[in-house]
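Here we start with a single chain on its own, the form predicted on its own, put down as structure tokens.
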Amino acid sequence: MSATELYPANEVLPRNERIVFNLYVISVLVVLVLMMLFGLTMRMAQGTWINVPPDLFYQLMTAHGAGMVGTVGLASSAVMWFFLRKYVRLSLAIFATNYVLFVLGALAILASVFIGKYAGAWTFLYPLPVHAMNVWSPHAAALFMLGYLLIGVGFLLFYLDAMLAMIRVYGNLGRALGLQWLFGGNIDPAHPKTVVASAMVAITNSIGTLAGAVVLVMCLVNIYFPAFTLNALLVKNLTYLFGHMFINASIYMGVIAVYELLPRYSGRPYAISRPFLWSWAASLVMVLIVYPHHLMMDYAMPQWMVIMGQIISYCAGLPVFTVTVYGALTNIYRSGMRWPTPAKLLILSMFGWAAGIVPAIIDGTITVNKVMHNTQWVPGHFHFYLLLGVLPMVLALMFHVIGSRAQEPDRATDKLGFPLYLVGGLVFVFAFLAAGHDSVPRRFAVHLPQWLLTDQVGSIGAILVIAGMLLLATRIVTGLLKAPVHADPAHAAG
């Protein structure tokens, strides 16, 4: 089987896989879509277009920033679910058990919210959700804080399927991340980097998930117990480990579909090599370790620590993004590959992850952080990240599989969607970060006269995405819903 066959046998789903990832696509488009409707709501409130009470803007702010992550998440698990099982041996009833906690710990969340009047942020950070000045009431917090822990259960589930899948199948974990070559041998060109990638996510998002556990377990005991007291900097450390831990491993699982259908579009190999080996070892430990860039404004905290979190915010980033935007570049070049929608995401997704990082960089640098993280320049760099690098991803995939199954070329709805979605990105997340450049601060619902262009600017961009994906979400889900069948590779690449 050519690496570059564009829809190879054994990624076609058993009817089983594919009802569940179709749950996973359609309940993922969704709810991404009520994320967004929910995020312009909060944009035209800055902006004084609508009017939106105080009260309610921070609840739609805490199910907004919990249920977008969270949700991206999920869309990214799809990815690494969908490549993964045509080299090792997954179960399909973790994936759906991991939908299913998904579900449920999201209705809890929503509940909790627009309900309980839950409005603490996605960061629970204590002692916030038990003292809420009667805003809301402590079983609404816990009820948020077991949402949390539901899906963290699901993901937790998942991942440990995928590692034991892999140690089945190569050994051991290390095996699978291909350490045995970092310093010699010849490297099997057979080996996969979805393997290489899915273990060192597997790995470290399995710590991440177990601080988080640790974390809202510690803090559930509090609201009923209130006398177990916690110390309040190593409940944020936790926290911040989870949290900068898990939407990293969303984008190192939505990169696997760049690894794996680039090579079919541009019709070149896309080869494993030491460097790509080396950057997701590194990566591993990077990643666990650089979290204490989040703190640089707890003063509290451990020196040490604080160091070690600018260092590393210098070189976290650099080994995947480099020898993967590298390597795509290198696979693109005089290809003469053509540009249906699926490659068009995947591009788009490499120029998001690029300059994404730029603006992060900026802000981990303690002398620019102390007066630039509480400002719309943070928001402003993570919404880059979601909505232009690890969203393309996903919906890369996504256009993919309905290929697959259309056998049609692409239609005037996705030749519409892409531009509004890209033009619309990069409107919205430019006016974040001009209104972060003249210190407009974050989380604040209410705005002064001269903060409010960018509010509106970054309205009309989030206006324009939310148009787009619409009819890229549209088009994904009539797709989907054909039934499978085998396409001419040369037809479907055309």
Contents of the next structure:
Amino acid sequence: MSATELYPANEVLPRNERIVFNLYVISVLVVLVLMMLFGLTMRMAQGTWINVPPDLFYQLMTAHGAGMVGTVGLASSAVMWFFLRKYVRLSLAIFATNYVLFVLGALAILASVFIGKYAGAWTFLYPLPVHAMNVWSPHAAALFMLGYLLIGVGFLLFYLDAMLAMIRVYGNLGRALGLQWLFGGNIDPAHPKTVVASAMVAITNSIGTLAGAVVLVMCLVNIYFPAFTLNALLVKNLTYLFGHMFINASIYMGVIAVYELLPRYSGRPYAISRPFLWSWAASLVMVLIVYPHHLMMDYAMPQWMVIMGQIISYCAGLPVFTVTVYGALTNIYRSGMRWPTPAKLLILSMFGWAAGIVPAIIDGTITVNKVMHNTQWVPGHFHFYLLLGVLPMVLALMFHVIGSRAQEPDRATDKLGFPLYLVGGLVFVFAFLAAGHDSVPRRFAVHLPQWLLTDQVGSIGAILVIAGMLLLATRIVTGLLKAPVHADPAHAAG
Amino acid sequence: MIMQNEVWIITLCGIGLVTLVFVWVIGQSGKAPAPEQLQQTSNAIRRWWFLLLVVAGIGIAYATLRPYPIANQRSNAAAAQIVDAVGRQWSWQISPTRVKAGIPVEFDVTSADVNHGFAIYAPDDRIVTQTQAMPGYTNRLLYTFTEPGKYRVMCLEYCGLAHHNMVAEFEVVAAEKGDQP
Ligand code: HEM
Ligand SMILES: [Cu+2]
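Switch from the form predicted on its own to the form predicted together with its partner chain and give that structure.
Next comes the full complex, this chain leading.
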């Protein structure tokens, strides 16, 4: 496969694959826009531009957190599936099952939040779900957890299938990760980066999802057998191991789109290298042990774990800054690059990731965390790499795919949609960061008068993002529903 | 310098640097293919860049972890002033509510129900320090106030419907002559 072939034959979506892929993409876009509107509602409520009662605010916050994290996870699993299926045989039935379980889980979550009034936040931190002061019932909390479990089972199936498929081709997961080349030997230049990343995610996020399943089951048992009490610190550890892992997995799945697509748009091969293999092997370990940076203010935590949280937070930046983003920039430097929409989105995603983890890593310092923890600094940095990092990765694949169908240059809508999204996104995240600098707490339904300015600036940013997103999403959906150019069976079979 | 300002400046510089690099590379990206040895040059730069980050990381980690920024949780040496703080949905119970500046204060923080966050806001509305209030645990937070005035405690861990109303106040008075720090 030459680096410049935009639409290789082995990526064509046969009929059934196309249906499932379209289902994923269209559902993801619809939910993303809806969740963004929830987010805007919260931001405008904080800015006193609209009046939202606190109970509804916290319901929206719970739905937005769970909905966004889940949807971005689903979307990036579609990225992984789309590319990984070229190298190993993935089961379409399992990919479809993941979708069905996700939809069922999402319905359970929505019902729990908007009918059961559950508002224990996406992190369901014990014992809040069972100690709601009668705002919601334990059954609503249980329904929420059941929803998570359904989604978790779907993801586990997907990863299990991916792992088995990789083992069938590469012998074991270590070889899929390229561990045999860490200390020497000739790296097979044809070994796909996609396989390395997929193996890493399948291993780590299975562990993360299992940790999540353990807490969920423990909490469910506690709901119905209150005598079975839990240790709050232990539960918090497991919860954040799961939460940190799950959201990071979406970045690691999404970045596959950059590895696969960027060289096609730059026209320059993007070779696999030893630093690349090292960075994925190291990230595999780091992503699982870095989560104590969420528990720095829990002074009961063993000191070594908190120190590890700080040191590993620093180390986790290295692969991003010196391998992934660095590699992407090297790939486009003086490459004679053209800039259709997918290429713009890919580079935006690299920027959002690299820039967004700067405030995140700094907050991973214990002394800094003492004044920044749980301020809006935190939504400031994670929206930076999610809204301007992961989402653009996913959107890039979607635009790439419709490009093969429509065979037409970017429309005016993309030309407008992209800058709106970019500028709005920057305004939106910097408003959060500025608020964090001013010590504005996160997760507050009602803000003090001196905090309103950042709320209102953030709301304006959010409106621009959503306008941009609507333009981009409309274009993708109309593009997807067009007949593919390579629809003839002769191609699909090949 | 106020920690928040330091963090803000470092962050803006970091993001600014990332932005400059991106803008520069994107500006170059349209140019005709670079000479053959691009990969070698890029690898050489990468090595130095990696080394720089590692050295900076070690330096910063060392500087920020010594002395260790969290009070020893098992120390028996009681501080000169002790404040008990208990969080519950949705209020704080703090006693005493008046402490002296210039002398270390030990806050013993816990929760009677769910997780709360115990963050101390100075009179200028900036957080000066915080810890979590977790049921079943008592976190020992040490802080020496320098400025007298009215301080506020806000809950920084989401705890349900009236989370944002969990605000309490205490007073820091100037140290009297003869008080030993
Ligand atoms: C236009 C786009 C968006 C808007 C307006 C928006 C708005 C918000 C607001 C106002 C909050 C609460 C902030 C606070 O704690 O005070 C929030 C939290 C959050 N957002 Fe977003 N957001 C957007 C996009 C996203 C995206 C793309 C993701 C993930 C991929 C995301 C994930 C989250 C998460 C995980 C939380 C934390 C919820 C919690 O604290 O329980 N958001 N967002
Ligand atoms: Cu609270």
